[in-house]
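Only one chain comes next, encoded as structure tokens, the form predicted on its own.
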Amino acid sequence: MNSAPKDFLDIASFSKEDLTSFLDNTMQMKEIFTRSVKKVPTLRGRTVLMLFYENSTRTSTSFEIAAKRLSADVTNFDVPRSSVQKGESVKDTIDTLEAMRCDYVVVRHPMPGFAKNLAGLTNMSVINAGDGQHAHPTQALLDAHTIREVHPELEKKKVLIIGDVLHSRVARSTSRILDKLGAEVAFLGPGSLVPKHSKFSRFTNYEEAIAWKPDVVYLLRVQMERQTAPFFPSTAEYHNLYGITRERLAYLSDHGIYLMHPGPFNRGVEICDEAVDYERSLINKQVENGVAARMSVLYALKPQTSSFIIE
């Protein structure tokens, strides 16, 4: 990147070269994890504001750890107990917080486009931690890094994304970053949950999808909370048709296929218990890489007046 971007809102905003730079920095950040003291002074004196209007475990925790490993201060904005509940507007909330001289705001909101709108209202660097069904760009970054660790050359590698694509911001962002980096992407799921108009291959039959010979199978959680109508008869039928059963897991193992999932799981729906401990599961690696990827984003957005110190 020729200059530091102000915000990190979606994958579409960045070129292949930009994304590769983020990924290369993610690899450098992971080197810090091997040290006895897993902390560097890079963002000392900076403040990261966590603004989550939706619940989160992995994303919010990994952002907080990422910020602290870079020596930033972290403030968690408690939305349920804030003046938001009294009718305070988003702009008034941000104006108040900006007056406290925060440097970054990490935001999750149920409304698509919220992070972009917020970025236009503040001088703080805005990082999109998920906006409705629209985008989850830091998840895409950690997913791409995780795949690069087992397949350093992503060009032409095949990634099969299975599940509730329709409601998934992860599917949108991860498919886009993989496409930009030269990988091939295909979707599998019930016809009602896989968009018909997409540049990517679309399967509704598991056997046909596996015949495509993917290198990685990426499972999505069925997002019941975002579904306003039944999209399939039952979770048991979904598991039989599209889930990773014991038999399908044996096939993945025999063919050296890696398995991913952004979490949290629906055990017995998209994934069987045995798959969580599968020898080629990258699920725990995704969690670990989430911290490094978010460190990379925080570093890339920081004002370039101070040097990057990792000693």
The other form holds:
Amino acid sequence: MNSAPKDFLDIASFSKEDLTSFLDNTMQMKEIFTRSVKKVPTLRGRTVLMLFYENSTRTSTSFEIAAKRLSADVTNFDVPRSSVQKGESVKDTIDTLEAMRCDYVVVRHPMPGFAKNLAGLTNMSVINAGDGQHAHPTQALLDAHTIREVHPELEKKKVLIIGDVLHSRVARSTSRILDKLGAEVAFLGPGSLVPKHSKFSRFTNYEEAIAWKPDVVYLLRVQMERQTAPFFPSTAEYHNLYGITRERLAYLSDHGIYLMHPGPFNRGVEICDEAVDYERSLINKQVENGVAARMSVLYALKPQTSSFIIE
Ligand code: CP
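Right, the form predicted on its own is done, so what does the form predicted in complex with phosphoric acid mono(formamide)ester (CP) look like?
Everything in the complex follows now, all chains and molecules, and the chain you saw is the first one.
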């Protein structure tokens, strides 16, 4: 990277070289986990603010752990109990928090573009932890890192993303990073949930998609909460047509195909119980790598807040 970026908002803003640098740093950060004291002083004296307008387990917890492993202080802004509920504007809220000398804000919000708007309002570094259906760039980073651990050369590796692509910020960000890094991506799902116009191959039939010979199958969560109309007849039918059933799992196992899912997963819909514990499931690796990838992002950014300018 030529100069340290202030914000981490989407994958599109970064070159292949930038993304490779984030991934190389992710690998370095993972080494810290093997130490008896899993902590380095890099961000001592800095404050990371967690601003989650939507629920999260993995992203919020892993950001908090990542910040603490870099010795930053972490404050969780409790949106439902805050003055946001009294109608305080986003600008006034963020000015208030910056005045308390926070340096980074990790934000998740249901509105696409929210993180970008916020970045224009503050000197704090803004990290997008998911904005509606638009982007989830740290998920993309941890996904790419997880695939690199089993396929160090990503060039021409084939990743089949299955499910609700239409509503998925994960699909948008992860397909983009894999494409930038030279991997091949294809989508599979019901016609109603897979975009017709994208640069990637599109399948609506499982057997045709598997004949494309993917190296990794990446399952998406069926996002009932974002579907304003029924997109398929029933979850049982979805499971039969697109889910990883025991029979399909046996095929993946026979052909050495890895399995990923960003979580949380719907058992019996996109994934059967046995697939969660499959020997080539990378789901727990994704979670583990989420901490390292988020450490890499916090490490690389340069806030414009006074505590950094004084340096
Ligand atoms: N993958 C992901 O974003 O999970 P959470 O919603 O639990 O953060």
